[in-house]
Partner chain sequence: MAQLTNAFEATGLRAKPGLMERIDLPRRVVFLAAASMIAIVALLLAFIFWQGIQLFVKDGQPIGAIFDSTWNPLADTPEFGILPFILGTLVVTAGALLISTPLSVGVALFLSEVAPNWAKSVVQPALEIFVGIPSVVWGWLGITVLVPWLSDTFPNKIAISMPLVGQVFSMPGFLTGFSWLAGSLVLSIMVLPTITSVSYDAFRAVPQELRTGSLALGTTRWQTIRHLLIPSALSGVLTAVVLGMTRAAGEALAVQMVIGNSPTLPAAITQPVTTLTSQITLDMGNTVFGEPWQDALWTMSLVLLIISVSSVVLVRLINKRRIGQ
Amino acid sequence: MTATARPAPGRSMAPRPSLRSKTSRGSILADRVATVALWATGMFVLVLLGSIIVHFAVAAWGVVSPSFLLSDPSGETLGGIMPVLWNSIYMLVLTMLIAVPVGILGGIYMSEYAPDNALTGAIRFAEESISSVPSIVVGLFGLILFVDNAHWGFTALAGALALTFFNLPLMTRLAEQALRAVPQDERSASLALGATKWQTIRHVVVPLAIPGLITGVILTAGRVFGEAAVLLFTSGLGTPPHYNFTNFDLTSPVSPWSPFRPATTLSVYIYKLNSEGLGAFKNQIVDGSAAVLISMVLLFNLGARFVGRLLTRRMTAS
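Write the structure of the given chain, one chain only, in the form predicted on its own.
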C-alpha cells in the first residue's frame, strides 16, 4: 500500500498559474487595447471628415446653385465659377489621357515582365520617392522645364504634363497591384491552351483586373482634380474670361478647347481669392467653391468604391 504524499506545512494546494495562461491574458489585453485604439482612430477620422463637410455645406448654403455653377466670375456681384470649373474638368481629362495609358502599360511591365532585380527595385524606389515629393517642388520643376525652357508659357498642356509626372507613380502602382491580384491559375490555364503571353495579358489578365484598374483610375482622378500647388507654376493663376465654347480652334489662345492657353482650376482659384481677393463676395465665393471641390473629390472616392464593387460582382458572379 503506497503512502500518499502530503504537502509540506505552509504550502497551498492551489495550482500555480502556468506561463501559457499569463501569455494568453497578455495577448487578450493587447488585443483589446489595439481594438480600442483602432476604433478611436477610425472614429476620429470620420468625425474630422464629417466636420469639414458639414462646415463647408453650412457655409455654402444659399451660395451654390445652378447659376453659381454656370455663370462667369464677377467683381461686382456674386458671380460664378463656370470657367474655373470647366478648367478643372478639362485639366483632369487632359491629364488622364496621358497618365492612364502610360500607367497601365507601366503596371503591365512591372507585374508581368519585369524580373525581380536591382533595376525593378530602383524603379519602385523611384515611384515611392516621386509620390512623396512635395507637390510644389513638382510645380517648380514644371515651371523650369515647360514654362521657361520650352517657352510654352502658362498653358493647360504644361500643367497636365506636370500633373502626369506627379501622379504617374500612383497610377502605375495601383495598376500593378490590380494585375498582380489576378490568380496565377488564370494565366497558367491560358498558356496551357496555347495562347502567347501577350494574348494572355490582353484577353485574360487585363479583363480580370478591370475592377482594380477602374478603381485606380478614379482614385488618381480625384487626386488630380484637387491639386493646386503643381498648377500654380504651370497652368496659370488668374481669373479666366468668358469662354466661347463654339470656338474649336485648338491653336487659339482664347479657345476653351485649346491646351495652349492658361487654365486656372478651381483649387487654384480658391487660393487666388484667399490670397488676393478683395471683393465684397469673396468669402461666399470661396466657401461655395470649396464646397463644390470637396463634393467632387468625395464623389470620385465613393465612385471608385462603387464601380470597383459593381465590376467585381459582375465579373466574378458573386
The other form holds:
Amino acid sequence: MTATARPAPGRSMAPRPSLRSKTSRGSILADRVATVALWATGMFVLVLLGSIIVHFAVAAWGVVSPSFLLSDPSGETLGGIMPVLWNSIYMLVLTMLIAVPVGILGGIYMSEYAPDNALTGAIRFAEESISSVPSIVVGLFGLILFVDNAHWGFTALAGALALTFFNLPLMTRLAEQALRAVPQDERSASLALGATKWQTIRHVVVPLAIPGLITGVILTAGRVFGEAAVLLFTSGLGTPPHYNFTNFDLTSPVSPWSPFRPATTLSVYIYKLNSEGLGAFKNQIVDGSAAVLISMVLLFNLGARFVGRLLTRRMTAS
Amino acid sequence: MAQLTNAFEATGLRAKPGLMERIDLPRRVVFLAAASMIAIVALLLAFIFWQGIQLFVKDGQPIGAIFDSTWNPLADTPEFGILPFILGTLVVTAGALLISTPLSVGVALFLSEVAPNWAKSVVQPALEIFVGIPSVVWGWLGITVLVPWLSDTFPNKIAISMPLVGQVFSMPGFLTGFSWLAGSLVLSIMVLPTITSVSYDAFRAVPQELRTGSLALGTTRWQTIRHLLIPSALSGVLTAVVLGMTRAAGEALAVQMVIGNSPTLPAAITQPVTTLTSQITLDMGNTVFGEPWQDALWTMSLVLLIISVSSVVLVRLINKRRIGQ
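Now that we've seen the form predicted on its own, could you pull up the form predicted in complex with its partner chain?
Okay, now the whole complex, with that chain kicking things off.
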C-alpha cells in the first residue's frame, strides 16, 4: 500500500465524486455534521481553559502582588497569604521526601523484579484501589490513624503521610512506566559485561530513566500541591499564625520548620475562607489565592514537559 | 540451562554467589516499597470498616435505619438516615456523567480520529492542565461564575406545555443557584479529562487495518466511527465512564461548595441537594470522636469506600470480558 492511500489526518473521508453513487447524500451530510461536532468538542476544551485563565487573570489583577505573597493575613486590609503559601511548599517538600523514594523503589520492583504471580497481582490491585479511593476518605484514614489513635493531633506530618498514601500509586506507576521505557538491550549489554542485576539497575536503567522519573515527580508534585480534601482533617484547617522563621526548634508547635504543628495550606485556606464567608476582602483573597494555585499548576505542567524534553535531548546527545 | 550453569561453575567462569548476593538486599528493599501499598490498603479498609460499623455495634442503630430518609443528628432521639446522601451522590454523579460522557467521548474521538497534529498538541496539554486544577478552584469558579449565572438566568418556574395535553413538565426555578445541576456541571468538567484519556486509549488501541478496511469499503469517517470504532472500543469507553463515576462520586470540596447541602431527598435539578462527601466534609469538624453523629459520618465514608472498591472490581470485570472475547 502506498502512502497516498491513507488520507491526510483531519480530512473528511467523503469519497471522490465519481465514486459517490454508492454513498448516499445523507451519510455524507452526517459525516460533515459529525466532523464539525467533533471539532467543536475539541475546541470547547481549549476555549474553556482559555476563559478560566483569563477569568483568574482578571480577578487577580490588583490583588496578587509581592506584598500579597509575602505578608500575613489581616482582618482589616487585604493582607497576604504568606503563611499558607509557606505551608503548601512545606507540605509539598515533606510529602515528596517520603513519596519520591518509596515510589521510585516501588516502581523499580514493579518494572525490574515483579514476577507474574498472585502477589504482584495483589500489589496492582492495591495500586488501583488507592487510586480510586476518594481523597476525603484517605483524609479520614489519616485522621483516625495519626490524629486520633497516635494522638498526634493535627500535624503537618500527619497530612504529609496521608498525602503520601494518596499519591504513592501515581508515583509508583509513573516510575514503573519510566523504567519500562528503557530498552531491553541496555539491560542485556550490562548483564553480559558481568554486572549484577542491581548494578545494572543502579548504573544503567535508572540513569537512562531519569527524564521520565523527573516528569513523574513533577506531575505528582502538581497533584500534591493543590490537594485539600486529604488535608482538612489531618494537617488541619485552623487560622495560620504569624510564623517566626528564626525558630528552628523542630519539636515546637509554633515553629514554621516543625513537622509537628498544624499546617493550613493554600487550597485548604481557600476552602476555609469560602465556608466561613467572613471578611470584606474574602473574594479578592480567594481570587488571588486561586490565581496563585492555577499559576503553580501551569508551572508544574510546563516544567514537567520542559525538563523532560531537555534531559532527554541532553542524554541522547551525549 | 542447569547443565550450562554447572559447566560454568566447573570451569570457574561463574563465581559462586556470595552471601550479599544471596540475601539480595536491594530486591528486598524495592519489594517492601511496592508491597507497602498492600499494607496501606489493608489498613485503610480495616480502619474505615471498623469505624463504619460502630454506628450499629456501639450505638445500637439497626442497619436498616440508615436507609431511612430522615437525617436529624441533633434531635432528642437522633435519626441517622443517610438515604438523602446516598441518593444525592447517585443523582449528582449520574447528572455529571450524562453531561460529561458524550462530551468526553467526543473529545477522545476528535483527538484520535480527526485532529491534525497541531490540534492534538494543544488539546492534550490543555486536558493535563485540567487534571491539575485543584478541586477548591473548580468549586470557587462554580460559586463565582456558574451559581450566579444559573440563578440569574432561570429564576422562575420552568414549565413545558403542549397544546391539548397542557403542562407536561414543570420544576421550580433556581432560588439561589446552589443546586444539583450546579454540582453535576462542575463535576462534569472535573471528570472530563479522566473519561477522555481512557477512551482515547481505547480508540487508539483499535488496529489501523480495521479503519482502512472499513474506509476502503466506501464508508464515510463517521460511519467508520459509529459502526466500527465505537463498538470495538466499547469496553474501554465503559471503563472510562466507570472511572469517571468513581472520581465524581468521591469528589468532596468542589461539590460541597456548589450543591447547597440540603439533607433532603433530591427533588429537582434546580434544587439544593447533598452528597455523602459533602456532608462528611461539613460535619466531621463539628463532631466529637466516638459520638453517634460522628459514627454515622464514618458509616457514610464506609459506603463511599464500598462504592470505590466495587468500581475497581467492575473495571476488572469489564476488561476481563474484553480479553476473553
